[in-house]
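Okay, so here's just one chain, in structure tokens, the form predicted on its own.
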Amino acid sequence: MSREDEYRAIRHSAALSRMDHVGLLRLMGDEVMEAVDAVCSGDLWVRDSRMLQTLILDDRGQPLADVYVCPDDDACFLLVEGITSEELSALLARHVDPELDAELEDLRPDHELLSVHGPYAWEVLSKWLTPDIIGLPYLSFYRFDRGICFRAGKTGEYGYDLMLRSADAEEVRGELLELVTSLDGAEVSLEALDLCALENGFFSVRHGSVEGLTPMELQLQWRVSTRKRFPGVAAMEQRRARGIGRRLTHFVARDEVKSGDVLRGPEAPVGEVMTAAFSPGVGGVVGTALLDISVAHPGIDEFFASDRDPASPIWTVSSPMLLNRSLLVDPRRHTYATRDGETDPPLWQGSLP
């Protein structure tokens, strides 16, 4: 299946994906939130059965992991991208008070994670699981007989992550794939999910190197507490006091742009491309660049890659870049079968420079 077919499934119908890149862990004990709080950069103001997105930083203040924290009574589920369970265990051993009642368990040997994304992902889950799933709020989770449904996703569309017992995973995958394909959807790759996340401004540990970058440059300060101590906090304080010289900014371009390309303005270099990919929704390249702070804002169309034709500019934009279909779909009155009765505006509302 082509990348464009995968993209269409995510953006216009429903898509199934294996989430083998996500670590599944659980902390058990009476003081699990204190243990998680010791290693995460954000304030963990989150209730049971809800989810909070935060970071784990290294000692230089650079993001090591992208983490969902999911409290559940006397336990806490962690969905982790960027580090292994062994690396997380070592971090906990290094930074958590050993007297705290908290024990880490790697759920991966006995569990798998499948996900369903798209403007009609809710229709798939309502048929497979329960119609009540339609009312599950974003960043919350729901227990059922074969696992847990996490209402999350980073594509900008409806998204559901299903943690399942390994013994059930293949059977469930077959059932979900049948429902997905009945809506003209498909099973999609991690690369397709990452492209959709990029279009919607979601941080990903796979969207370029973070070497030398803190949440300040990456526009992730909303995930960083100013009230507590955590790994990397000293580096963050130093960077905050010194200020930053560049900042992550989204862009679109008509012609090819690659990670690592130097961007020039009318007179001098202004930054470097961090990640870039062709977007069928935009009809051109979308990406992020680290730009000098004086020009790191949307609405500039006078940059170009240093070895490209200056007549093919790069245009800085705000994210999300698209008018996602999920914003226009109401599960109370829409279905995939009746979609042709609706006239939707284009995904990309802009024009390429």
Second form
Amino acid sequence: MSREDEYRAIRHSAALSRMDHVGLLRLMGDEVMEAVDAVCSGDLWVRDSRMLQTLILDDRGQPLADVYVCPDDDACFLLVEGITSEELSALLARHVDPELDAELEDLRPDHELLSVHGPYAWEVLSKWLTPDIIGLPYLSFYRFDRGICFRAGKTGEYGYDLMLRSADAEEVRGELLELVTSLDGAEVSLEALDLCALENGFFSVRHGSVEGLTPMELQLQWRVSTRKRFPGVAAMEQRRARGIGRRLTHFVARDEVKSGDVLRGPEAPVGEVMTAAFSPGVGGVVGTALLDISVAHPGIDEFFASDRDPASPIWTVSSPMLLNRSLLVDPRRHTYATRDGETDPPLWQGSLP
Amino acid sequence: MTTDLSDYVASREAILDQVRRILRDTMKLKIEPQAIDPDAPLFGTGLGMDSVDAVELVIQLDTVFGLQLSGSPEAFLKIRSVNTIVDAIMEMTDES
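Alt. form predicted together with its partner chain, vs. the form predicted on its own above:
Full complex below, order starting with the chain above.
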């Protein structure tokens, strides 16, 4: 299976993947939200059975972990990328009042996470689980006899994460793969999911280095509270008072550009490439660059990667870059079999340098 | 910075500032406009706007900038982030 085939499954039909990189944890007790609130950077305004995206920062204000907080009665599920369950346990021990009634449980030994992404992922889940799944709102979850279905995803397409008992996971994987392949989909790698996340502007702890960068440079201020105390809050307050000199900006390029390449403007260096990857949908390279704040805007066509010979021009663009199929596919009217021109316009509406 | 680039950035920042203020007021956010990241998603995650907020936003964009957005999915694509709104306003200005 080529990366292009994997990409096509995610962007055009449905894709199954194992989410072994995601930590599955549960806090139990009467004061679980107070415990989660103490370590996460965001305001945890989230109801039972809904999900909220937040971060865990280190003392310098840099993201350590990308977290979904999922409260459920007197428990709270945490889907965590970037740190291990042991590291999260250590953070809780350091920052949470030991008197609070909240006990952390690592669900990983007995549970696995499978995901289905794509504009027709809902069709797979409606056949495998229940047609009612079509009505499950984004960032909410649903319990069923074999586990929990989280409606989430970081690809810009419909996305469902299934937390299953390990004993059931292999059988379920086979069932889902059969449904996915019936829609011309495929099983896809984490690299393919990461590419789609990059195209849609989702933060990933695996996209380039965050060394020296806080949520302000990373355009993640919406995940950071201005009302409460949390790890890294002092660094964030200092950064807010001082202002930022650089900001993450998305770009496209026709030719090869790599992480670490210096970007120059007509007169001087303007920043450097953080992450870059070839996008089959764009037909060129997509990426993020850390640009001087004075020029960290989309719509600029004057920069080039100076380390290349010849220098490779880049154009800054707004995020999200793509016209995702999932925005046009309506589960009440469309199916993969009856898809048409209405749901299949070009993913990329722009042009390349 | 060249004159053209400098002019473009100044024009873009002026619109960005206005759009941020509209969003802050529409959603009654108790934050400085600068705390609204230009690429932050407006719906789902990010600012977490709902359909009611969207209607109010569309009215404000029409009132302030004359940007008319129909109810079509294509129109919705223009309001996925602050930056996509600024793109749409600049595109409209360039065309007129």
